[in-house]
Amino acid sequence: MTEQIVLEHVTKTFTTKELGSVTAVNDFNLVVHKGECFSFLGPSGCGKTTTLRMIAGFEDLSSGSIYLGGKLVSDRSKNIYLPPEKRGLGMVFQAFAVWPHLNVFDNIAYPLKVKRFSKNDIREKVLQAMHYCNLDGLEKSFPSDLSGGQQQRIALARAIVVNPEAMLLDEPLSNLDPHLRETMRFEIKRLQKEFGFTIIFVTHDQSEAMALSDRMLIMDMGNIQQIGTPAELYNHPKNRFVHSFLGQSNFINVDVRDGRVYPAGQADVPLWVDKLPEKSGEQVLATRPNTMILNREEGFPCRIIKRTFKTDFVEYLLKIGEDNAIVQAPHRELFKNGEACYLKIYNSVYYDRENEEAAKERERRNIV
């Protein structure tokens, strides 16, 4: 596969007056292949954006290097720094950045008319631009005029005129309703399969990320904890943190001692665990809801505490020792609120107990 996008090295420190200095990416290594959908996800102040931002030209490098198809375009030790009009790339970000006093031909014209092609050019290529993007009829109309979507169609015709080897997207959904959201998705796939650009997409939704990637990665604090594909992530995440933000988790405090897994504040029944951790001592038990199971036959016992409906199953919340934790059931067999029941745990995964100081960093970090 050919590369299209390569980051070595790349570190961004900031210096502010709440925060002093804050490195907000460390050392970020990362290949994307050509026509990939890649995606950077995690929480506020994590360093995507401020990633993204440095491929685009937009934030130079305190350190590392960036070479787009080949090409080294930002290097500070060699003083090497292509501005980003000369980068190849098209742009769509959160806030559509569309002129409300420019007609819809003359917002998308706009990167062709910097570039100075001819008008005949211009006028073949946004028209074809707004066809793609199903603009059509809407040469002459203002982006008052016009929906959430129709906008940030706009935004999307007005980074593929120039015909772009890439596309960096930054939260480019976040401002649509749910259904326009999903709208988007395919027409951003779509796109992209028409065109055969290379996307990064940036987002904290992670569902708009599993459903529009190739491979993507988890930043936590500037650091890379994760690249895969959805899947990988999902079914094998490394840690507690990649974990947690992909999908709905539960995390019990245990104690694992004489070959038993026993949860915290509760030494005299084991649970019933698919898979014992390879070490003992205080350690954290993660698995997802979905694959925890309830019956009245075996397993750790427990009585619900509270049971809701939902769509297309039986959400029921129970206690575990110190911690309560989500099973999520079909609806073929229901439990009542204070009834008795057992549980059985699959796809358990053992991570070390969390530092405190961590979640603490990530909330100092939301202002960056």
Ligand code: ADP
Contents of the next structure:
Amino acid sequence: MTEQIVLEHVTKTFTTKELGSVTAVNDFNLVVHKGECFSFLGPSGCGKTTTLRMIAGFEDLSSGSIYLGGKLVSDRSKNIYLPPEKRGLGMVFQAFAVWPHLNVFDNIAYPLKVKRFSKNDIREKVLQAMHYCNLDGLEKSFPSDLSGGQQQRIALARAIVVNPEAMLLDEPLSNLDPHLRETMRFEIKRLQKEFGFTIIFVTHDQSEAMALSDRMLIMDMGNIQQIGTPAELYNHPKNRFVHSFLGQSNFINVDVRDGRVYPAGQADVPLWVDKLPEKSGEQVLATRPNTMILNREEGFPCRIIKRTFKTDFVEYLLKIGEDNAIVQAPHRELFKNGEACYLKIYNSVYYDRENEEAAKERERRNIV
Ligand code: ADP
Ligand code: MG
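Could I see the form predicted in complex with the ligand next, after the form predicted alone?
The complete assembly is shown below, putting the previous chain first.
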């Protein structure tokens, strides 16, 4: 596998009057391979755009180095900085970044004009990019005459027209309605297959990242939390943040004593769990609504507080010690509101209780 985009110890600190100093990206290490579709996933304000802007060359690094195709393109200490137009990247951003005063042809031709291609070359390349992006026949239209989806296709065509080694896509679908998002996701994958470029796709939408990515990373407050395939991250989340960010989660405060797991605030009856933690003491048991099984024979005795019918399953609210938990079960074995039943917990993972400092820092950064 060829390394296409490499970040080594990349850090970016902003200093503002309101917040003082904020490390937007902290010691970021990453290797994206040629032809890979790689997503950055994380809540708003976690540093996704800043990282992308540093790769693109729009933002200076506070420290660290960035390599593109084996070439060092950003390194503060060595005084190396290659400008964006020389990095061989295509970029599409969240806002429809098309020029309203230029028609579709001129919008797409712009990067080629900057690179001083001949008129004939420009015409050929633009028409081809338009064709790939399903914009045939719209050369003379202006962006304001077109739909949001078409405008985003212009941005996409303008990015691929230079035949980039890699595409950086910063929430390119966020402004589109759900149906169009689906279509555009598919289009992006199709273009990638056609051209073979590497993609870094930034999103805060977990299902989008899961659907598109070969691998992805989850970040929080400037720190990479975990890197892996969508399945690895969903099935083996390394910490509570990753667990809660991908898919639905139940977190149950527990106290582990003598090889048994007791729910917090209910010290007499242990839970039925498929796995025990390595250590004793207070911690958090994490599981998903679809890996908890309700039955009438054995397990942890509990009571259904609320039942909600959904299309593909029935959802039950339970109280376990001091926490609420949601269980999803098939329609064929119904439990009644208020019914006493038993619970078995599978795919149990254990984490330390939440760290107070992380919560304070989140508050300081106005992230909820
Ligand atoms: P995301 O794209 O994940 O939503 P950003 O990379 O835009 O996050 O922002 C990460 C953090 O850096 C945020 O706390 C944001 O306020 C801060 N930040 C981003 N750009 C600037 C800037 N130009 N000046 C000061 N702070 C900034
Ligand atoms: Mg952003």
